[in-house]
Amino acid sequence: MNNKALLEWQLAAGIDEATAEAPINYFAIKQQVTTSIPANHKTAAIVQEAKINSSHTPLHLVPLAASNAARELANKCDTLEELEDAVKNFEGCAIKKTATKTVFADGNPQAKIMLIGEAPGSQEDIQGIPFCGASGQLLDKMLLSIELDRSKIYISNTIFWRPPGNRQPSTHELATCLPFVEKHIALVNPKFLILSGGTATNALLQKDQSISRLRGKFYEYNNIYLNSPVKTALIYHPSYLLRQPLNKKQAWQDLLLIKQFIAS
């Protein structure tokens, strides 16, 4: 493989930067996160360290001190502005140290439709806006096909910072951000929720199945902050459709199902 081909392969894999503006001491990041855990929680955190990256562990069964800290902060937030400030100032998720920006939300916070994706990518990390890269352009086209746009929908993610190299978020990271995501949904209080991609689906619905098996029907989403369940639909993540265009037919079927529900 020549140098050009190697660089193209790395770019496609999400390895889009060799260095940051300043060197990052990952050992210090790990130490900082560990030392921020109260003494009485350290033993449990150490015991869980070997388990937290298992994608089969339900998030509510992962007893993380960072998640508890996020929960305490989320409990105190009564507005979206307060929640955004809490997320931006939160230091309990290590990937924040390697990210450029906190990616909180986009669209209309007054909208009755909320869409939640997976994690920011490289363009989202640069601009601080969810779904603004190639996958965002495809999402906009998908929404437009059912007469929606960002003035009629509110968009966020299950993770607020870009994982290095665009890797999948770990169970640890998902569990840490989950209290913020739950409060986010409750403060927006949508009448209809769309989960985009397997990560968002599994994190919020606690389903240990692929989205290809779960899609095609509605679900009821609830959490401790909501007064009543929210009707929920699933769609493939646009980045997945860019890699697997043959599944666009199923994606269109899911969009039609959403359109019918909104029109009813």
Given for the second form:
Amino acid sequence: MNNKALLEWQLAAGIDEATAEAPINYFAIKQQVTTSIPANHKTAAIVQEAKINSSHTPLHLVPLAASNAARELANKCDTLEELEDAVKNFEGCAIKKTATKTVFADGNPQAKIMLIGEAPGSQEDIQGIPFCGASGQLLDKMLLSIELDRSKIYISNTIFWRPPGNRQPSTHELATCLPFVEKHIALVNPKFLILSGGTATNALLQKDQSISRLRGKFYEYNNIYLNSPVKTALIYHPSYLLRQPLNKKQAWQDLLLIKQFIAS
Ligand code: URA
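For comparison with the form predicted alone, kindly provide the form predicted together with ligand URA.
The next block holds the full complex; its first chain is the one shown before.
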């Protein structure tokens, strides 16, 4: 394996930080940083970090400079093209550096139904298209079972870059991308929203229960850019169903509920 191939393999495995030849004492560095913060600010910094890492904090309340920058950019976008450009040029999310492509959306932007998944995986990162790998194939089958295909639905994710090693997006990354996701939904202005998996559900509905507890009923999704709430359904994430095929029975029930609603 040559050096470039080795580095690429390490990046794909989630190693996104280089270390130097000589050991670095990070404890000493941390000590210098924390002792330079006045005691009362130190407590505030610890509280803030704890809040960011707490899944109970609604993402739009997580105080982040990157999220504020994304909000300012999102506020200015009046079309999907402008939003896509803003996301592609945004440098506030560190995982963009380890990703190959920005994965913005697929499907029909005029569709009345929009689906939001979690994050791009390795195939999506290569092709720049959401849900084009193994879980995308299952998603397509699920949609086809209720007579939907990508000409009738618009698809995106809660974040636009592949997290290294396909790990779950962090609260920090979700909060950073949230203003773009909110504006994305408002510009598509769907009549019906489908959230696929716990990450999209927790990020957008600000609920921290699991999909298995929340599924089976409709919700009203709203954000600052929408004129009125959007009817919203939840489905298991296809990659979860690939790992837990026994839950396909419940997934089928949820899809039928969606089919009935669309037909009504
Ligand atoms: N999983 C997701 O949530 N989104 C994708 O685009 C691919 C896999």
